[in-house]
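So this first bit is one chain, no partners, the form predicted alone, shown in structure tokens.
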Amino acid sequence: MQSSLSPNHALFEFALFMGDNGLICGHRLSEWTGHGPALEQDIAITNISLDLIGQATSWLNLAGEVEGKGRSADDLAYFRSDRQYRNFLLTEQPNGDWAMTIVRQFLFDCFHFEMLQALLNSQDERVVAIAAKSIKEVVYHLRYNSEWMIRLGDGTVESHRRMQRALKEQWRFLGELYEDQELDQVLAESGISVLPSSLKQAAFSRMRGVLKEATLKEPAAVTDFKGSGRKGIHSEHLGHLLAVMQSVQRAYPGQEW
């Protein structure tokens, strides 16, 4: 069956998806500012947050450009409801303790790195430019979170317990990350992006390598959320996050620093 989605609309939705994941992850990590377990980690996690928000700005600017309705990255970030956001359920989950945050980010990093690597071969030069800049930062994010996975997983009895608990809690969201949707088929056929399912083998191989070194057991099952977040169906956590993130712009629309 031929898709009803045009390549242009598919690219718009894809740019929102990439931007929203970066924005929501970035906002979650920003919540650690001033609360990190040590000053060095407080600064490191804040810098990763800034990287992701910068990447989100690039993707959302591309979405606005493709849409052609004059909406900027700020408009798309601050004036959409939760049902209009396209991020994974994984990225909106609360920080919890340091173990929960590290596991969430590590699982996302493994997907994010493989996706950006694939996008370097996109037929759209704008996509290639964003991916080329972003992947340099994500290489560091992945290394940082992998090191923490190993340090805590193969650390004390307590740190291992917390990491295993966090892994069980977050692992259930992995199915959505590697699930193909109609727009992915359109973009793959256009040479703009790839099918998320094509990234799974490499991403899981990387994850399993780190888990083995961290002496952590891979949870038994991955829940199939049928692309929930990408379709705008989110957990209760996103609405609260957006209420905080969007509060100033909604109270004073159009204000600039």
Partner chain sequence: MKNNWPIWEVFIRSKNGLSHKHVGSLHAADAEMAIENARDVYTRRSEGISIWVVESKNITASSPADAAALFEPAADKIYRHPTFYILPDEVKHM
The other form holds:
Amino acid sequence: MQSSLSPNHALFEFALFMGDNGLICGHRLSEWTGHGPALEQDIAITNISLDLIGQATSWLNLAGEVEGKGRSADDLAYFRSDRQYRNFLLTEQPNGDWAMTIVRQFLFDCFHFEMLQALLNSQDERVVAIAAKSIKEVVYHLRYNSEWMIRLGDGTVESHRRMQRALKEQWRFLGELYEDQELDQVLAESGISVLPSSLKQAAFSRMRGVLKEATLKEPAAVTDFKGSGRKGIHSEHLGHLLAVMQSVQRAYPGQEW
Amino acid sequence: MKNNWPIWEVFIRSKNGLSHKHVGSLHAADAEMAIENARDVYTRRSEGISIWVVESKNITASSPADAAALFEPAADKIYRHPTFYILPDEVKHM
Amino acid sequence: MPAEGKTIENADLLKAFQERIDRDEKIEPKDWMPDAYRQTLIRQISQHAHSEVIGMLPEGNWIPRAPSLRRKAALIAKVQDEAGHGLYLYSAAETLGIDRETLYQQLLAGKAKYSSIFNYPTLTWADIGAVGWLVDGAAIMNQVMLTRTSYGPYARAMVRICKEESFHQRQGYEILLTLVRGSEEQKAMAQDALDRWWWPSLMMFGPNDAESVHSAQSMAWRIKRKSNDELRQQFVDATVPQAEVLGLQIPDADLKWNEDRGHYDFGEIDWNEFWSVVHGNGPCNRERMAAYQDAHANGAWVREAAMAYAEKRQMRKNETTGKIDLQVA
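I've shown you the form predicted alone. Could you give me the structure of the form predicted together with its partner chain?
Next comes the full complex, this chain leading.
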């Protein structure tokens, strides 16, 4: 298939996609600050939030650089609408209870880890640099969230029930994570990235291992779920998140903060 | 409801070549969580490269009441210290 | 042991204890101490811990709206530090024989207090600058003093806290500096924040020395080493020149340099306001307590599940090693 997308534009889109996932996850996790189930966990979850926001900044800077129109990471974060955001629907889902947050992050981590691993072999050295820095952080995220999956899945009757509910609630968003877009073909052909579908087996095998240890049941696959964050078709939650996040910049555009 | 996590004492090695040093304590449900919590609480500014945790109840401490018997007898054993021995000035670096 | 029942006290023990204090010896957890010393420390350290944790809320209010990625990361890291400081302080209090859960319950029951400053709302982004500059600035005065407090674990917690705090005030000041160099609207925002936060910041040091109930004894025990009024003066003296650099007006007509004293004179604090906020009628007292209560209640099932899992895992380990755990009742 001959694509109309140039590799450069595909890289721009890809950097936005990686950056937006990090930013939206990081933002959601930061909402726990001051509200965690124990002070120790408050600190832990904000550490993950800070990792992700740092990664997002690197990706968005790369996007701005690739685009070549002088847009900074902040310009991209604060002055795009939800239709221009490229993150997965999964990442923008509200925190809910601790189970909802842990499941969301765990499902994302499984994708994120495999993707970063693959990006270590990218032909673009800027991509390799960001991936190499990020993967150390994400190994820890995966470990942290896996342990909480197991702890809560195999904890009390109540925690098991909440985890199973969270899993069922969020499983429908998984399809998008491993679905190849036209963009991915271009990226794969130019050696910048890989096809997301190629990550699926490893990610699912890891997920299933953790679910088993957590005594949680894998929900039935949802294959016909509509909506794709990567194409800018989001849930209603993202608009609200951005309205809050961008409020100061939007109210007083063009200022230094 | 039983939901109070026990207290753990945290020891951090700041760099290779140095001992682990007590830095404080925290709460965790089990040892694995205690290590992670210690990492998140006590090494956010690159303070360490290795962590020990031990549940506080497993530490046996000497009693302050015994301090005199335990520690004061060492005070007059001055022959354990190099300055006890008088050497001529010509002998340097010993 | 400490928490249960009264310590046996007699004149000789008390005298020996005071002599240790006067020699500037540190008191450690297992040392003998008068019950009143222990209770004073528990009250003060826990109040300090609660303040750190409640203090996360007004600043956390702006994390989602921080206007750049750099500001967002800095603010998250700062508020996260406050959680850490709360944790260090609860730990220090726990060495006195009281557990964190009991301390939580005391706050939830209204038996313990936290710093009243956190009952004021953060209304604009400039408030985040003002809180960092003034509130952290006032706290640092107190905390630097407390690194030399007589109780070892408290002093050690304070040393760690002061080290971490050093970026907090700068973070706030830099926010204001950016605003005063910006548009007219931004300057006005900065001035408005100073107008609202100045007096509450002065109130943070507590009542005047003459009115302060606990001060004299705390000074004798070297828990505190400077009086409320001394610290307040030190704060005013340090802060006025910083306001001048910002080009902002401190909202006090009586503020002026006193050549004879070598200090700034300043106006009378509105003590009615102070006491009404202390007694629960500040703008956000109820909201702060509700948020604290919610976090604690919503986390209960998580903490319980983690314990249940830890016990299960321990039992499984014992089964495979053939060890019998007699503690599982």
